[in-house]
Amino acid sequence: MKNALVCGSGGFIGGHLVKKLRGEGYQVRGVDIKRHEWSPDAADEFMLLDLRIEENCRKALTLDGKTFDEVYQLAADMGGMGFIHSAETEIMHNSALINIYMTDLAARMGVPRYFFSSSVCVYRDMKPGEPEMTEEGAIPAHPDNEYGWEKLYSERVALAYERRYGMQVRIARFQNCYGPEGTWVGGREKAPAAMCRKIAEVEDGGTIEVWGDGSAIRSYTYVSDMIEGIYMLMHSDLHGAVNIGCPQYVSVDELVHTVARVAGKRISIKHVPGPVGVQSRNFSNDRIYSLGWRAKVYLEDGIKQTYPWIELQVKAVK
């Protein structure tokens, strides 16, 4: 039986990853600064640790005199666009500390396989319809936010330790991920969850506010597809960064209309000032496709699985 450590197991993607690994027969230790709100007992063992502290990273990686077969590093201080633009110093400070300590200790303690969760936020602003950018296009670098800069730096830390210590590093650049059991309120939620919440809260025929003019283009990846991509990448021979994302591009307004259609509501949109981020990111998935991975859940089907769950949460707090 393989042993895996999932850092960030109290988060959305980390929580789903724990379940995937358990299903594949792994013995899983989860570590986070908080327990998972909806699946607190998914891991075989959970350690409540602040990974910004070096000694806590050592505790997380220590396994009865043995070494974890695989370490998945998803712990980060992050959220949706509102959080990314309002918490620049927290993102740069907290996430960098976690990645510096975890990567260094994992390599020095002999972890053979190490996964790092990066983001397509490392790419520059693009115009809709521009040719898709490959992973190499992130350099020369020009991310539009500090979250992207921190991810790019931490990628390079991981690759440097791979060169020095021989630890097999796998890096995934995530596109916007959504699905049940994700943050849906409080300021850290991503756009799909935010739109599901707003539409669940409003009466039929009502109006919701949307930041910007609604024309920004995004790709949204359903969580089961993302988890499968992580698992396939971790067990592949692909070195360097790998994009994982659904190839379906939609505008923010199209996202809203999709959620409204699934909810069975007529919705009006009021565009208001707010952080929007880039106009578009068009990126190539050819590297992850080379492993046989394909997105199976496109936006409307994913919202059909996400909206009812968020609607239940909204009703529960009324």
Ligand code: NAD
Second form
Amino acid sequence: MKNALVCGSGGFIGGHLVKKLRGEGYQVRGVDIKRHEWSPDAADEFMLLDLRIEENCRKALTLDGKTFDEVYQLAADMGGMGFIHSAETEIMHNSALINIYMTDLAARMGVPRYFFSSSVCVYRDMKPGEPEMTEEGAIPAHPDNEYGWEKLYSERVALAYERRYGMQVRIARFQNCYGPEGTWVGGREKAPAAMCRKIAEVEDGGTIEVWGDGSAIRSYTYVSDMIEGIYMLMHSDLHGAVNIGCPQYVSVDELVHTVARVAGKRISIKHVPGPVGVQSRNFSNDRIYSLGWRAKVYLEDGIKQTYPWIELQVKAVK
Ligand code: NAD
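Now that the form predicted on its own has been shown, please provide the structure of the form predicted in complex with the named molecule.
Full assembly next; the chain just shown is listed first.
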């Protein structure tokens, strides 16, 4: 039986990844600074540790006499655009420390395979209709925010350790990921969860506020597709960064209309000033496609899975 360590197992994608790995027959240790809110006992073992501290990273990686076969590093100080713009120093400090210590110790302790969760935030802003950007397009670098810069730096840390220690490194650049059991309230939620919450809270015929003019273009990747992509990439021989995303590009207003349709509500949008992020995104997924991966769940179907779950959370706190 293979052993896997999932850093950030108390979070959204990490929580889903734990379940996937257990389903594949792995013995899984999860580690996080907080327990998972909805699936706290999904891993075989959970360690509550702050991975900004080197000694805690060592504890997480120590497995009586053995070495983890695979380490998945998803722990990060993380949130949607509102959080990314208001917590620049926390992101640059906390996530960088986690990645510096985890990568260094994993390599020195002989971990053969290491996964790092990066982001399409490493890319520069794009204009709507620009040709697809490939992974190499991240350099020369001009990320829109510090979150992207930290990811780019940590990718390079991981690749440097791969060169020095021979640890096989796999790096995915995730597009926006959404689905049940993700943060939906509190300031760290991302756009799909925020729109689901706002529409669940408002009465039929009501108005919701949306940051910016609603024209920013994004693609949204459903969590089961993302997990499948992570798993396939980790077990492939694809070196360097690999984009993982659904090729369906929609405006923020289209996202709102999709959620409203699924909710069965008539909604008006009031555009208000707020942190929007880049104007457009359009990435090549050719590298992950070369493994046979394809997004299976497009936006409306993914929202049909996500909206009812968020509606339940909204009703539960009323
Ligand atoms: P998340 O916030 O739900 O999960 C991150 C987890 O890291 C949280 O449970 C958090 O408690 C944990 N963490 C933070 N600081 C820690 C510390 N000091 N020690 C231990 N654990 C700590 O986020 P997510 O959406 O599941 O994202 C997972 C990874 O994927 C992150 O690295 C994120 O940057 C990356 N990513 C996510 C998206 C997305 O759309 N969700 C997009 C691009 C990249």
